[in-house]
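As a starting point, one isolated chain is supplied in structure tokens, in the form predicted on its own.
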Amino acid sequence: MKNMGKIKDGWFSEVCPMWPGIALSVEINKVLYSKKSQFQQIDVYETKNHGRMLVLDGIIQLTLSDEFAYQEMMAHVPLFAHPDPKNIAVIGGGDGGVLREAGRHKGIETIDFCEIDPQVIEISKKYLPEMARGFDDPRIKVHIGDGNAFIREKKEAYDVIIVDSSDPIGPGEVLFKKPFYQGLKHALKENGVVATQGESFFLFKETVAHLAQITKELFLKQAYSCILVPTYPGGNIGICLASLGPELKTPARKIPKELQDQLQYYCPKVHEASFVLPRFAQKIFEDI
């Protein structure tokens, strides 16, 4: 796949046909790593004001200045929507951020993690230790391979599945299709919850509507949660959630004070507020 990022005069710009006419630029001090893996181009930059930044195929995955917003919401919204998650799976997210947040839940017994590109894990451990410490949790079992194939082999195995995918181009494309969501459903236990990276309703209305249609057809309940992330194009991204029973828009459990004190973004009120969408975005779901 063609690398969609450009560097000029000390600035990295994310430019992609998926959002024509817009570029997100971040000033960089140094290129720390730049190499193509079997699956994608991997770049790590030291930015001037936003800490280290991970870029895959020219698309910004995270900066250390605001990664907590995405990681906390991707993990804690589905995990607190479930009344008692014991066995969970995380698909994608080789930086380890979602694993770091999921590991804060003491009641979880097992975490299966599947990532297609082992070099993302390797590079994150070297250059992004603040996030990759998520891999240190002894409850985690790492599987290297295709997330779609991995989940198809599972049946009623997980209370919660979190899919931290890249955009629907390149290696992540299959994770936005109905057969994958059918596999997710079959891999859930009774009353299971699934959460997937749901794109921005400003930039990807058709993708958001597509995911909402799929989850509405397959699951008992469906919802869309919005996260503010300044260094993502549009300044926001969503979580597509679905469940076989639990309500999604309110936490099913009280958050322990010890856990809440560790967090910078997620709290019960933000959990509920994240489902309140602008009128044009709400209409996407009403029109399905």
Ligand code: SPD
Second form
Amino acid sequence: MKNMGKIKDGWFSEVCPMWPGIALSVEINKVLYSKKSQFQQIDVYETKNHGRMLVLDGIIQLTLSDEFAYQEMMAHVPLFAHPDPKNIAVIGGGDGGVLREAGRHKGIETIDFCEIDPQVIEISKKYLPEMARGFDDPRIKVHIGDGNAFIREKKEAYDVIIVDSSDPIGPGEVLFKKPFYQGLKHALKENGVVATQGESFFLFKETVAHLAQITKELFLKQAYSCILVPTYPGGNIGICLASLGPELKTPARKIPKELQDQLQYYCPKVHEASFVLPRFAQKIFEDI
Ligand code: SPD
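Alongside the form predicted on its own that was just displayed, please also present the structure of the form predicted in complex with this ligand.
Expanding to the full complex; the earlier chain stays at the top.
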């Protein structure tokens, strides 16, 4: 896929046809890594004010200054929505950030992790150790391959599945289609919960509506949680959540104090508040 990032006068600009007319720019000091893998262009920058930044095919995946918001919410909202997650899967997110957060749940027994691009894992281990320490957890089994194919082979295997995908262009595209969600449902145990990268309701109304439609058709409950992330387009991103039983909008259990003390964004009140949407965004869900 065409690399959509541009560098000019020391600024990296994320320019993507998915969000026309808007470019998010970050001032950079140094290019630490820049190479094409079998699947995508991978760049790591040292930014001037936001720590290191991982960019795939020209699209910002994270900066170290605000990554905690996304990783914490992607992991803890679905994991606390489930009453007792023991076996979980994480699809995508080769930087290891969601794994790092999921690993904070002591009750989890197994974590299957599937990533299509092994280079993202290697580069994250080398340049983003704060993220990739997620891989140190002995409960994790790493599978390199296509997330869609991986999930299709699983039947009633997981309490929670988290899909930390890039946008629906390039390798992540298949993860926004109905057959993938059918596979997710099939792979969930009774009372299972699924959370997928759900894009911004400001910039991707059609994608948000599309995912809501699919999850409404297939699951018992569905909801959309909003996360504030300054270095994602529009300053926000969403989680598309669906369940075969549990309520999604309130945590199913108390957060242990020692876990809460490690977090910077997630807490039970933020869990609930993240589902309170502005009127125009509520309408997306009413209209499906
Ligand atoms: N528009 C960018 C969306 C990126 C979502 N995935 C980020 C991966 C961080 N673990």
